[in-house]
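Form predicted on its own, single chain, as structure tokens, below.
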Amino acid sequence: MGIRGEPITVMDNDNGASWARVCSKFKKEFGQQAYTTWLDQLGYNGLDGGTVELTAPTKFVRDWIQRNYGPRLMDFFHAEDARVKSLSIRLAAKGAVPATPSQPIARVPSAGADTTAAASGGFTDTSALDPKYTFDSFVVGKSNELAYAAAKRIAESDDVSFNPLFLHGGVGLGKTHLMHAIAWEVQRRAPQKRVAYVSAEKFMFEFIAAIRYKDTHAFKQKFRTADLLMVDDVQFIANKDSTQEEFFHTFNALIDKRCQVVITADRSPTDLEGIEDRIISRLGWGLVADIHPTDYELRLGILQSKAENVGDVDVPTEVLEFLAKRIISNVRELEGALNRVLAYATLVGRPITMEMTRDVLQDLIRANDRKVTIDEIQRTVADYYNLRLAEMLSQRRARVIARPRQVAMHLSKQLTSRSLPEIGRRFGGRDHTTVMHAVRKIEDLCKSDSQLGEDITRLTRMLAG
């Protein structure tokens, strides 16, 4: 991230390997978006006398991470090294930038250098963009062809007839891939353009920080002067009134200047709950493109494309067909399954066979055989407790509604592979800490409430069957 200069010494001698593993565990539990928004901003200094030392760019980031993730980070570090007794997050020296998980902190060149322009042309920030996510690496099928064509048009044309472009679909179907692809293509074709890519979560927290540190002018300059603004997972700002107000004015300012806006969400504008009507109306102004779940042909095409770029490792066609049939949840999990097989074959030195594939992926195959989704869990729990689905997803806290909601969150964590932030977003845009509390609450109650325990068992059987 950023421009690197002279590195700060890492105090233990693992060259940041433990930090990389901690980051990997964090992403697995809390999701990629939480990692990009928070942990990716930290620098790693290593272990000093039993204390892991990290640095944060601002007091706001430091306090948020300590309050919301501190205990779990301690658990992760202690699991890596039993010598770890405490965790310290201090403010980074002015001008320092965070390190990638495999490298120590580095320093920015001397003050006055135009680091943003030098690092990324006209971009506001490229650190959140994945270089693998390009149009060339995106496999097109019937389920995503409209979204792909619209994204290509925006990236290649200065005059697009639809604004905004609103992409929606489930987790891992390619929304973020297309946004990154747009950004990279615009950079290649028109490097002078300013492109702002941000998750809705990060938009919100940057806005909160701007208010707290009385720097709203810089915040508005960053987003309202962009030639292209892309906001990922807009459903996250549901019920966040002040953030929605700022988003509304930012959106209008850019549209009025004929600057392009691209938005993604997990559902269509009309199905977004907790979002103001005036925002929903504007989100539907341009083109709304749905990315449907992948079919077998598209999944096989994705796997074949990836298998062609893995070097000398031979992946039998029957293995690719097997994965395309059995891993049906989303593209991200599908590619992850192939990566696991490739890694095992490379590290162990065994050829890829059907027997080896089944053995390596037995947990994923079992999970996909169940085909349990959060939507299905929500509907089943609502029916079981005689509630309307809208009631369970609402902000009401009456016990007759709150307890079934906690049960559904608990089951979503147990029966799906979704991260806590993803589950929270599916329950009316709630925070991951709310989901964590619900999971622990139900686990504790089941020990003393036999009826609740029977309910959980019965619901699990209903969903599994």
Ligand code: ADP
The other form holds:
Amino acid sequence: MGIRGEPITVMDNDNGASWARVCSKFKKEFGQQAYTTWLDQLGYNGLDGGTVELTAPTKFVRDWIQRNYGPRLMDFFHAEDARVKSLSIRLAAKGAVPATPSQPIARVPSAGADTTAAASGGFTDTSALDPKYTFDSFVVGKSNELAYAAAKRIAESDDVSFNPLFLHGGVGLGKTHLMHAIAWEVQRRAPQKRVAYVSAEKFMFEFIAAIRYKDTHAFKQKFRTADLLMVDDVQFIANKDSTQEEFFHTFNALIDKRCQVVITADRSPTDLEGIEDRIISRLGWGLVADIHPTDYELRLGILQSKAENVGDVDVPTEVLEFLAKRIISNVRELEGALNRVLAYATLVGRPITMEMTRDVLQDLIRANDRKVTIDEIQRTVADYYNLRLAEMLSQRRARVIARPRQVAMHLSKQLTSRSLPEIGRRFGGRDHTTVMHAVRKIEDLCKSDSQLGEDITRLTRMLAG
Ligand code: ADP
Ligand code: MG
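Other form of same protein, the form predicted together with the ligand, not the form predicted on its own:
Up next: the whole complex, starting with the chain shown before.
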């Protein structure tokens, strides 16, 4: 049996695809019943120097498989990889559940005995997770408290109270961070649960690969056997019909089994374009929580928490305040700015000062002064007038909706470098003449309507800092 007492390197880097193919050959030859009774109980650990490493839950299962199916399994593996010379089936740790075909179990240097736990990291593939993205390192403020509370609830409870959780918000506001935090927490609290985290983009590429290699079984297994599925940036599958279809089936299968699903997107379900209505409606069934742009307090809080964790370098409060005031785009840039100042100070070996900060961040500060996106404008204006974004972008002509819409178009013209046709497109596919009309209308009205003038000034300040 296997190599003992020394570190094992996993040489099988096809992510379990060969195991999935072995499984499907097995099924073809011995039938589904035999597969479910026997092979499905095995965990696949990869290939180690010519030996295929498998784990079985009991001695009985191990012996039975070795006796009855051993030689054929060898044939199947050998067809996959000519280096395969032997099979090793070890006993898995108590309470362990077999890995699914496409999920090799994470390996640790084995301590030796036959009964050594094969699984170390539980059943979650953590390779795509950032260790820094935990609940502890997430700073909570008004703009993200609902999203945070919902994420926390999912990570800490075993019953499904809302499904799916749909988190949305602009880039760099912590959606991915919260998802990874859920995964880490579940893994810590309930390691037997399998969390599948995937970006919608990766979901699509894997799906396409699965079709190409006629291996959709493993693909389906991987996602449909998860206890918790998280799909990041789902707007990515807009207009990608077959990926959407597969996503929808996976999603439904899990929801029907009452498995928790978490989805993120850069906009709300109703604002997702190019995604089928039935999908959108189902995405909104659970809890929809949006993460708003950060406010000054939260930005300062995030900076303080990061600055506390950098060791000996002292970052003056006025520098933190300056950054929080000037870098308003998103948290990712905010972090980037702080890191740049820290790196510079360390390199030149000087303490951090205001002057140095201004110097090092010149370009970033200038960019933040200008960079306002149509998205932000739309969101801010809708918020300001207490409208839903979808409402503001709809075709409705009622004044309470049409006026804010014109304000948003006007601001888009003033604060961004987008052309009129481009702005029109972003406002529900309107014509450039409509935009032009809106811009003029607001300019005119401002002259006579001081309330509107004030609104515009205030909104401009909110958006452009
Ligand atoms: P998104 O997925 O929404 O685009 P990310 O989750 O990738 O954004 O966040 C971007 C960066 O900002 C990450 O490094 C993340 O850790 C950090 N970040 C975002 N929000 C917070 C927060 N509330 N507290 C601490 N860090 C945050
Ligand atoms: Mg993200």
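Numbering follows the first chain given and starts at 1. Since the model is a prediction, treat every value here as computed from it, not as a measurement. Rigid core: the largest C-alpha set superposing within 1.5 Å between the two forms.
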Open item on the list: Superposing on the rigid core, I want to see if residue 80 changes position between the two forms - specifically a Cα shift of 2 Å or more.
Closed with: yes
Open item on the list: Is the shift of residue 392 between the two forms large enough to count as movement, that is, does its C-alpha move by 2 Å or more after the core is superposed?
Closed with: yes
